[in-house]
Amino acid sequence: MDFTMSPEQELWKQTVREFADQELEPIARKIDEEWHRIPDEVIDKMADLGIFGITIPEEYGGCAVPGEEMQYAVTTIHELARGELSMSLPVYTLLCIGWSILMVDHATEEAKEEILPKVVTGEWFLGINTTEPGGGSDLANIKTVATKDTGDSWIINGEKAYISGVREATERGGGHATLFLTEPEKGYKGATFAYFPADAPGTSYTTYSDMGRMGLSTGGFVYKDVEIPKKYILGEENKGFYVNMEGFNVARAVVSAACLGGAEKCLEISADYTKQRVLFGRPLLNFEAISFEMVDDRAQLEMLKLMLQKGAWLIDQSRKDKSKVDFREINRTMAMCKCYAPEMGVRVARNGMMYHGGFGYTKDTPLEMSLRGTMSYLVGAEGGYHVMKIIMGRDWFGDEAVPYRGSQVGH
């Protein structure tokens, strides 16, 4: 297997890294502490570079390289996360480009023509909206339901919680891919997946006060008699659960890329500091208690990056021809990445704070900002740490390793 990036991929990587270094790193702290939002001019610059179009075909205004969409996606998010350690902008971007893939593959032509060009230009936000107040991983037990089918649309009632981008979608435009029940008596086999515009009449939202990612809103939606046209369906009616699971594998890839990009940058910050800081007559890096720990972190980071590269390649191959890739291999590969990448991101930031001593507990370093932002993906977003282990247990050892069926971890 050839792991060499093509000249085009390498050029793209360098382009995004330069943008992240020059445009994002200098304003990361302001995004997190002062602005509490991503400036429009930054979104516009990213759109001009083509970042929001890397998973969208040219016919919808994008610049996707056919068959390499996920490889470009994980590279992009990895580089952005190095520059904006609070995770606000990387998460905003990974949602837009990740769920665009699902829309390319499963949306109606009418919906693609309406939505995707506006995602490419940065005008609209696109996210995912499945978690409910009762939990996020047990999607078999969602309560949001189509209370009426008019023939051309559904009338939706329900509530979603812990959703990224509720304010951005409402203020900027766009919406979220949402799971709801069209035949509640069938459980998850009666669920449908569709795009919900954030400005649909009857929709209201609230926001939460998170510990990190302050530049990107998190909150919930309430749907009260919201009419959703059937042109917004993703996949087929009553088969939305399976489309949603396909989307989560893509999402876990770009989430892992964000966590690993942040970890890489934090490790570089720690290496620079421990080389310069002299105690007891020698640099901190010369103490094996520190250097060995950093070596362990670097080695595990490199291994996870290779696993993520494999996962991105598998998803690209599956999109070309589903019959040639075992879906369970994608499941467990992405579960491995999503399980351990956030844990690594938090651990590397925490270790770096300890190397810095009292200085590490201040906001004069970006390490605490990275820890707060990455923690969101350790506790649950796109599937929590323990849920990923349930997926791996099921797909390695069989259904006996699964304590319950029909949830987010089900087929």
Second form
Amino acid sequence: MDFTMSPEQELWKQTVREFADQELEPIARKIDEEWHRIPDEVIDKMADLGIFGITIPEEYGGCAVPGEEMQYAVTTIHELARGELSMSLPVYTLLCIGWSILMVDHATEEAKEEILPKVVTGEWFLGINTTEPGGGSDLANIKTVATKDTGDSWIINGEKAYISGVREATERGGGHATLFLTEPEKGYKGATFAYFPADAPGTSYTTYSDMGRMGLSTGGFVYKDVEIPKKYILGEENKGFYVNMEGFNVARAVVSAACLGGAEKCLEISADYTKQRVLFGRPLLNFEAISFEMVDDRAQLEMLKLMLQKGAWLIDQSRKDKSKVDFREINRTMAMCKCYAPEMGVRVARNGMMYHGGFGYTKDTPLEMSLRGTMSYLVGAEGGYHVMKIIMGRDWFGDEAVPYRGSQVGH
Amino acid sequence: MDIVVCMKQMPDLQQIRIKDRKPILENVPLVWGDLDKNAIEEAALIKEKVGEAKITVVAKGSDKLQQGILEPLAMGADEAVLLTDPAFEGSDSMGTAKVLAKAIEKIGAYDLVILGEGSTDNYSGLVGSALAELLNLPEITYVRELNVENGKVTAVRNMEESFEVVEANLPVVITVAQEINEPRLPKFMAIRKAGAKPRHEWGPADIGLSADEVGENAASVDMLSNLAPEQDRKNIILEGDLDEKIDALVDALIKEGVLGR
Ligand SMILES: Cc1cc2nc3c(=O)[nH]c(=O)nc-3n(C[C@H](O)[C@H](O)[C@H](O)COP(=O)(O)OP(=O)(O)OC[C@H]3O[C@@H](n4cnc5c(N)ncnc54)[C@H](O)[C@@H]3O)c2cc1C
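Let's compare: the form predicted alone is above, so bring in the form predicted together with the partner chain.
Full complex below, order starting with the chain above.
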């Protein structure tokens, strides 16, 4: 067993941290409040460093280290999130590098050659598109459907909701890995997963006015007779639900990393403040009601970090050799991380606001921005808080713990 | 063109705590000095400009260099010479210069030798000049702008109150000031490739010195104590309305010698 990072991993972590300190921290508030977008120059600089290629093999222009993609992805997002507490840029990036992994593993050669090099250069955005107005938690009940199969393509009709990056994908180029039905009568067993270019004719989008992470759009897509070529399929027809779930595990890892990085930074901000804030004749940190809470938070973040490292490592191992890793262990580990990471992120930011008193309620600290941004991951994205508990329960107790499957009284 | 860059790792100054006026150095991670990064950056920029060049980093320090050397290699160095033998420990500035000079002589080919104008921890600023002397080379210090062309360098020196432009033929020793460039962050691909670049580890014997010619044994300067300056607050509270307070503040600052007349 070995918990040390390789010299390369260590140097990369340091590099991304320096980048985040120098380039992101000074503009995080502007991203959230003024620009409501991530500046192109920043995306260009990130691409130049190699951030968007970190999970993409060299043959598609990327720079992935085979077998260490997730370890690098998690480290990268963790460090970026420390610098950009609104969460806009970490989320933008984690969607691109997370869903690239699924593309690498499940897209057709033609699609990979078309899409991945453009993700590497930062030109295109790549996201995930599963949630519908009818309910995000109950994914098996989606309605977006291929109303016609022309042989080479599907004609899609339907609607998606709360999708990150609708504007970015439409304006910059790129698209979303999308879940839809190809055999509606079979329910989720008739669902297919495919890349939908945001500019496919017949696609339109609206955006919502969100609570936080204002530099990245959230919105809905409407599909009216949109033709999606079959070359964009991810995995196999009618097996989309499972491919999607595999992608969620990757996404849960990087999402957790974003929450972890933000929380870590909030805690450091709080430590600096409570050390110098003098009340009742001594530093605030000197009161154990404060310091005990902070050491609790720190210890729990450390636990999360370890678990996340394990999860990332498990995914890397399984991508090298599926037979070596129990898929359920990945599922369980990632659900546990994604369950608690946003919860901890929100809590640490909130605690920090408390230590800062009135100052914490102002926009002169980034704590409230972090709280607003991290809250999005408690609510949703790759399964919300409760859904993680459903996964954890099912893993432990079996179908007994699943309300729509287990033995219900009266059935 | 052959460029040698001398670099040193030092405790991360941001993380040093002071206790009883003494720096606590245990468990403080080592980082490259800021000016050392300017030095390697300048070498990398020159290489990008002239095309054909080989950059060798020479670093004397602890075995932590094994890990740390990856950074300059990822920033553009082609090869590294590590002087990690414990016999080198405890060198004074002259001793360090001697060891570096011997290592550079062993490398053999050097048109440019670049260092920081000082190390950001001790800042004696002696090593560059001593090294130039030992290698019998001209030296240009405090360089804020460097241009290499047709076997010559033109350098702008920062003399604080003025800039001086000087020219020298290669080979030459250059010490750089912080304004000369903005050190790059290494790209991911460069980090990946850095691990495979050649590294050599040389002890005293490899560079033609005996153990008592190096390190603490050969040091002519002994560090007797290393204390942080004492800082005391005077806790002067000025009374009166704003104008009176400003006058009193200005008076006080003049009395302390902070403001001139
Ligand atoms: C900022 C933001 C960005 C998003 N980005 C994306 C994206 O890029 N792509 C995408 O596909 N989706 C995205 N989503 C959608 C997100 O995944 C969904 O919001 C989430 O899955 C919840 O779905 P819902 O909003 O329909 O809530 P519902 O499914 O209606 O759930 C409502 C509440 O009930 C809880 N709940 C549901 N079922 C149970 C149960 N069985 N037991 C107990 N409690 C339960 C839920 O946890 C939730 O708290 C995003 C959401 C947000 C807020």
